[in-house]
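Given as structure tokens, the chain that follows is alone and in the form predicted alone.
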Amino acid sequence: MPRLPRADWYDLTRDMNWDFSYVTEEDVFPELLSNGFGVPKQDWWTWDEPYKITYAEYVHNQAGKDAGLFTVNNVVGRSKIFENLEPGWMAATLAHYGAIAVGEYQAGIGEARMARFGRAASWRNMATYGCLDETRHGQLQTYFPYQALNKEPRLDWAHKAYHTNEWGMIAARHLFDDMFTANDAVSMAIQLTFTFETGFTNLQFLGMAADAMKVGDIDFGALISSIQTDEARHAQQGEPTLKILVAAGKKDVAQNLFDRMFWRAWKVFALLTGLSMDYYTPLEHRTHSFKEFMEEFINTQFIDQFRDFGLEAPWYWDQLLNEMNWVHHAYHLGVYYWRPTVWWNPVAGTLPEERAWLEEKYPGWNDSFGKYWDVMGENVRAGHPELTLPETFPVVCNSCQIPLCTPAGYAAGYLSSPLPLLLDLDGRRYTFCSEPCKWVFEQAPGQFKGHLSIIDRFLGGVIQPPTIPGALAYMGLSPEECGQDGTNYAWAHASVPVAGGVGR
């Protein structure tokens, strides 16, 4: 076949569907792993991916990308580039590696499930490449930080984080388990490749790669750019799957799958990317605020894309637009205050010029969130930095697994009540940060109700001793690994903006 023109054999090798004679359809595609949602198998055979590639082409392309990438890594490893990165960007990269690296391996499990249980041969063929992609991403994002361990020992959290009970990793793992390993192939194509990759990570990686180059982190920029080119290809599995569901009259199924995972992805995206864009990225290198990024690339371009398929904006859209104004600011306050519970050194990002930028991008920021930083700054200047550290733990949402920020949203004027939402089910009370989080839980309570949040474990006696040091040890954080102020409180000793101007 290599001697034949590609067009003469490609479709034959990628699209070999057949009827089964020795086993039943259910034996080959059990509903638990390959839910067809009642769509006839012949309809699934029309699945047609927009990005077509042969194995020989795939290997050639990947080998070329790896050759260029490792060349950059070898050069940078002999330089002082890493040591000269600004503290905020260092925090962003440490957070990224820990939250994402091993999660990429887990995404490989999801791709492998589609490669075996996808309902069309062409789909299974494409998912095989996706599985190779995600394995590559996991390997690269553990290898690259490993090369710099002598410069920053906490880079070992690229591998370690996923195997701990650190609260942020519980949230990330809870999301990824739902999306990858506890999902059927069809749902995964909608929720992983279309909702998460097309809607969030593909755009995020583009932005992060550009920002990394601007701040001088050539190694990380080259890495993320190389990964993004893979994501852009295998993310195309979602679109043909969505088209088949809608054409078969299963629009409500597709809409529900999308709505559930879009909200779940948003919560973790706001936590990881919101902090990185609006606080950790050096001010002179910021091209968008997090809200502007969401509005331009996700709320406009991505929403227009799935509307083309006949879907609608999720029912909670107004609540999402509301949270874009405040929730990541509240998350940033929480991560900074509870900084001993993370493996990177958070920066405040509240120097006078940074506060002016935040006020410009989020009018009213100084009078809402800025006032908390005013109090913490006063405590630092008075010689009491211990007052900027926690003595207890916050309430955590039983859906997204992220601490509740409703009091901050209420105080900032974005919520009508500071109280969380509650659900009593089978003798247990569950707490939720928002109506969509409660709704996501109620869509599949049997899948979630046995899970204990980090606070459930603390109150239930799982964490011993039930103290801050005991909880940090449970999270896998040694004293040397606990986060500290990334700039040694430089922000607090600078002049502090106040309403109407800048001063002390």
Contents of the next structure:
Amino acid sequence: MPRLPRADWYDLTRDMNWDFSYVTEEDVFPELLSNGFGVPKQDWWTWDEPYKITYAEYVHNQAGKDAGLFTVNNVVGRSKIFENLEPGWMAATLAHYGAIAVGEYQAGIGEARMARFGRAASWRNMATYGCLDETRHGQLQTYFPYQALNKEPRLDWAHKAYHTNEWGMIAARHLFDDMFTANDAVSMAIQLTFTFETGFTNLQFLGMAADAMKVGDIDFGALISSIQTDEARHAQQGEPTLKILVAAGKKDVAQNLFDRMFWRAWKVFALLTGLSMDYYTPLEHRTHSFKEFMEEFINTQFIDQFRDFGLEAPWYWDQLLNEMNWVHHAYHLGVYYWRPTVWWNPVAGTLPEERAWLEEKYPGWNDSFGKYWDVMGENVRAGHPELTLPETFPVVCNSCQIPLCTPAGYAAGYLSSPLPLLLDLDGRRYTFCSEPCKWVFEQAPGQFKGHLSIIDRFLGGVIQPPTIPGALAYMGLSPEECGQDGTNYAWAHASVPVAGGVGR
Amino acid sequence: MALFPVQGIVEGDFVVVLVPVDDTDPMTVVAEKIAYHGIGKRVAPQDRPLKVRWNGTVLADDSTIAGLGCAPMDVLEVLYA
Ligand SMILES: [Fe+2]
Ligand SMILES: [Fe+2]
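Return the structure block for the form predicted in complex with the partner chain; the form predicted alone was the one displayed.
All chains and molecules follow, beginning with the one already shown.
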């Protein structure tokens, strides 16, 4: 540790901004990698992080975190804790590792871009730590599952998932490429660190760590909370960047960047966290519903913080509140029905007591969503579980890449039409799940129009043979890896149909 | 006779499905091909004939995709009459 108090030297060593004489400002910060949005250089130099840390302190802190974490991992590895985890929780953690681990590493690329192309030395300094953080998160979240491979071979999806064309991973890559790999440093500070991390993942990791501890998954809980402490620090790159944009009269720029990413983050959050909170987490360990979580933490606390900067809730606010009632229920049904296309074993989460909880948290759930489970349960009880398995694919949205569930919103009384939105552009047809998804696409068609969704690939002959087995092979799923019912249909045998005879 | 992909919605179902139909199929057959993926699987069957709606219009039973001039990946809704 340095002998001088940090405050005596920090600003001096941190603020190494200078005027260029051999090259132009544009050469150093090309717009594609660092869009300054016309904010004067000197304004960027006022960038000031709320959380200050030196390199020596950083290394000291991180070493301490890792020492604690690996102690837990070591002890847990020799216990029977993993074997005794409930199937729903296993589903949640397997999904998490695959969707997140390598994405963290990819976020390190984003942080590295800000560490080079951030427009102030203080910012580049913070981003350097951010890059080290994300590298750490990528490594930890591949190492921990690696440790348990002998207990669950599909934990290798922590590393494998990102390198496949599994549909959920196409969605994740589409999002993360837009957010960081194919983004510039300034937009990234708003979209990755402010919108996504401050708004969503920081809170999600806090919630997930707490749930893990309740469930008894000490290893995962320790891992997630350790990661969250890094996240809480580097997510703070967003706020100073936002302040500078607003002070320079670029409120509209900040609002647009925010609105685009907040919606995208919502969609993937509904898919991953929505299922995890309302269906996969064992009932006795649930503290709140996904909708309650959204209302309390994101829509209230986070948006209040956003309003403090003089910005507004996104234009699609009503549609967001609307989707919170139904969209993740539809996604869960879809993931369950198309379970061979995921690398975890989805649990239905529809035992009678679970349905009662869903009905309480989402009044009307039995009539709107329970009825699908009634038909499926009837088929299972009649000895036809194959009728709960797919013979074709859902069409996916060309923006969020998630199956189009507009019919569920309509059937549940939340949408006025079951129809998805279409856009014909340059001889190609694009389909969208919602007005905001279409809007996101139209904000930057050049960014998105060349991308082929899994369905575009299927129809374009990329997937051969064009059959379910052909598509599963394309997605990197061998028969042994394909998801199966996580509780061997216990839900169907335990449930009492609400309505009378259904099925075929 | 040509394979023709459409986006199918079964009334009451939760998702839009990809369904390959034939452009010379009459709508009664198109309806069955789409309904196959939803009715009896997630949506309880009813003892009523099925109809197809396209661009807000309920189609005649003997009309065809080719005859109507539908575009690939148009959305067809299957409803009980
Ligand atoms: Fe991270
Ligand atoms: Fe979408």
